[in-house]
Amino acid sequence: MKNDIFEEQYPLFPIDTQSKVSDDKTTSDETELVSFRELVPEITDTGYLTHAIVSYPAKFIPQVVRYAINTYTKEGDWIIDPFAGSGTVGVEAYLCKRNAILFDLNLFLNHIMPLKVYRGKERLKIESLGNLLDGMIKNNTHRFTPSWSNVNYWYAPEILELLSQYWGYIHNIEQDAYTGIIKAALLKVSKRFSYTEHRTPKLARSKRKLATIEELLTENWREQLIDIVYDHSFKTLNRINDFVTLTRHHNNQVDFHGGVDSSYIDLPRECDALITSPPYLQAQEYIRSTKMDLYWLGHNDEEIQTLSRLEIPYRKADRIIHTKTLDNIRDKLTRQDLCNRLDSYFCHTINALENTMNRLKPNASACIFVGNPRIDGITVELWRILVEYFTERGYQFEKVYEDRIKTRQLFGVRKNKNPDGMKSEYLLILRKTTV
C-alpha cells in the first residue's frame, strides 16, 4: 500500500458530468482573469507546511488565501472565516502575522487546528514521538471502540480490534501535540484499512475495497498498518517543526470554534476582513465525509446526526432570498426538491456571510471564493447573486477575480461552454461602505 496522504486533495468543486448547455453569462470584461498560483509564486506546493496534515473535502488552495491576505489585510488585522473547514485561513493568517477567528459546523476543526497552527516555540522531539509510538504498539490495556451504531459494517473484526487497541492507548494518556500527531496518523489508517473507498471523501463501502481488505488480511497487514502510522507521524512532526521554525517570533491569535452553526453566530468582535469559501451547493456532505474520523476522535451518533441536520444546504430555509439572477434560476427550475435546496443554500449561506460581514469594520473587505455550480443543468452564478444581494445592503462591489482551473474529464469530450476542459473559480471582493 502506498502512503499517499500528502497527495490526497479533493477538487474544490466536483465536476458536473451531466450538465446541459446553459446560459453562462460570465464574460471576461466583468471578471479579471488571474492564476492565483502564478500570483503567489512563493507557495509552490498546495500542501506545504502543515496544510496537508489531513485531507478535507473542498479545501482552499493556500495561494488564494495568501493573495487575499496580502492584498486586503495588514499585519495584526483580525480575519473571520465562518466556513473554516480544515482551517486553511487560520494557517495562512498565522504565517502572515494576522489574527483569525474560525467557525465551522464540523467538529473536526477543533481537533486539527492545534496541530496545523502549533503555537509552541520549541521544536518537537523525534525521540518523544518515537517513545510514544513504541508504547502504543506494546500496550494492550485499553480499548476504544467508537460510539457508532454500525461500526462493524465498516471493518473486518481483526482490524477493528487492532485499531481499538491503538486508539484506546492514545485516548487514555495525557493529550498534547504528540498525541495529536499520532491521532492524525491513526485517522489515516482507520480509513485506509476500513471497507470504505479511502480516495473519495464520502463513506462508501465497495466490493472492490472489500476484496482489497480480504487480500490484505492474507498478508502482513499489521506491519503495513504500523509502518504507515510511524511514517505519517514522523512526516507530520517534521511539518510542524518547519512551521515552528518559521513562526517562532509570531504571537498572533487563531481562535477556532468547530461544531458551530454559522447561520446563527454572533461574532464576539469586530474584524478587519472576511476570507471564506462557502459550502458547495450540492453533493458535498462535509459531516458525512468526515464522520468516520469524528467517531474515532470520540464523538457519538447523536452529536454527528445533530450536525448533519444543520449542514447547508440540507436543511429548511427560514427565509427566501431574492435577487434578479436567483429569481431567474428559480423560474427555470422545474423540480421542487431542487428549488428547496436552492432556497436553503442561499438562505443559510447568506445568513452566515451577513452575520459575520455586519461585524466588519467600515472599509473592510469580504473575500468570498466560489465556483459556478450547476443545478439541473442551469449555471448558478454565485458571485453575481452575492453582488446583487450585498450591494443593496451597505457593501460595494470591488472586483471579481476569475481563476481558470483545469478539470479532469471523466467521460469523453463535454460539449458545453467549457469545451477546452477549463472551469473557473471566482474570488469576489466586496467592500463595506462607511455609512
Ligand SMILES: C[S@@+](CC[C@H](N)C(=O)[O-])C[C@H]1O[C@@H](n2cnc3c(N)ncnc32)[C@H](O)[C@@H]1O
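Could I have the structure of this protein in the form predicted alone, to go alongside the form predicted in complex with the named molecule above?
Partners and other molecules have been left off, which leaves just the chain.
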C-alpha cells in the first residue's frame, strides 16, 4: 500500500464502472478468494486523486471500498463508517454519488476531510496559492509554537524557529482551501525536518535521524524545506482540481466527526450500508501516530492525551465479549496482559460496530474489512468472531471475501509482505434481517 504523498502519477478514473464478478475458486467452503485490485481495475493507484494528500497509518485501500459501494449500495444511499481513519470511505462515497457519515476518535479527520472531499465547484487557482506561499515565506510577524510540553525534544532550535514562523503565518490568516493545502505541506516538512523517523508511523527519535538533521543543518536546509512546501502544495492543488473536475455535478454529502467515540455517539439518521475497516488487533495507536500533526494543527496536550487514553491498548473493557472462537482463543492465552488486550479490542470494536449497525435499515449490508492477526502465536480469525457475534443478534452471514496480501509498502521505508503475520485480509458481508 503506497502512502507516499509525493506520488506523481494518478490517472482520472471513471466512477460509474461496475465491479467484475470473480472467477477465482474459493479457498474453502467459507471464503471466496478474490483480488480487489483486479475486481476494480479502474483504480490502479491507491493514492489517486485526494487519497494521498496526507500520510496516515494502515490506510483502507480504495479498491475494497469501491467494490463494496458498487456491489452493496446504489446512488443516493447513505453509508456509515465508524472507523473512518484517513477518510477513504468518504472520498469513494462522494466520487460514486453516495452520501457518507464518518466517525473517528482521531481529531485529524476534521482537518483532512475538507481537502479530501473538496465540494467546491470551481477549480482552485495556481496564482492564488502561489501568492499565499510567497506571503508566508516573506512574513516575519507571527509565531506559532505547538502547545506541546516537549516540543524542543523533537527539533533543532533553528528548524523549530522557521516552522513556528510559517505556521504562525498560516494560523493567523483567513482559513480556506488554500490554507488547508499549505497546512498539508507544512505537516510533511514538520515531520521530515524533525528528529523523528519521518517514514515510520509512531514518533521515534533515533541516532540515525539525529545525525541526518545535524548534517542537514550544514547545508541549504531552508531552501530544501521551502522547495518541499511549494512542490507538495502545488501537487495537492492539482489533485484537488482533478477531484473538482470529476465531481462538479455531484451534490451528495459527506459528514465527518473526528474526536468522537463511535461506540456511544447518537447517530443522526438511518443508513443503507456500513463500510469500515476496524483497527488491527496489535496496532491501534493512530492518535499517537499523528500527534505531532495534531500539535501543529493547534491541539494541546490535554486534548490529545484525553483521546489517546481511549485508544484500545490503554482502555479497559467495559464488558467481556463471548463467542465460541473467541472463548477458545482466550482459554489458550497464558499472559494476563494479552487477555486484557484481547478483551479490550473486541469490547470496543464490537461496541462501535453494534452502535452504528443498529442504525442500518432492514436488509442493509455491513461490509467489514479485517485481517487475521496473531496474538501469542495464536491466529485470531476476526471475521469468524464477528460472524458468531452478530448472527445471534439479527444479522445474516452473506459471505466473506479473502484477498491475499502480496506486498505492502509502509511509509516507504520498509517492505513487509505479511504485516502482523497475516497472509490475507477479509471483507465480511453481513445483512441486517431485523427491524
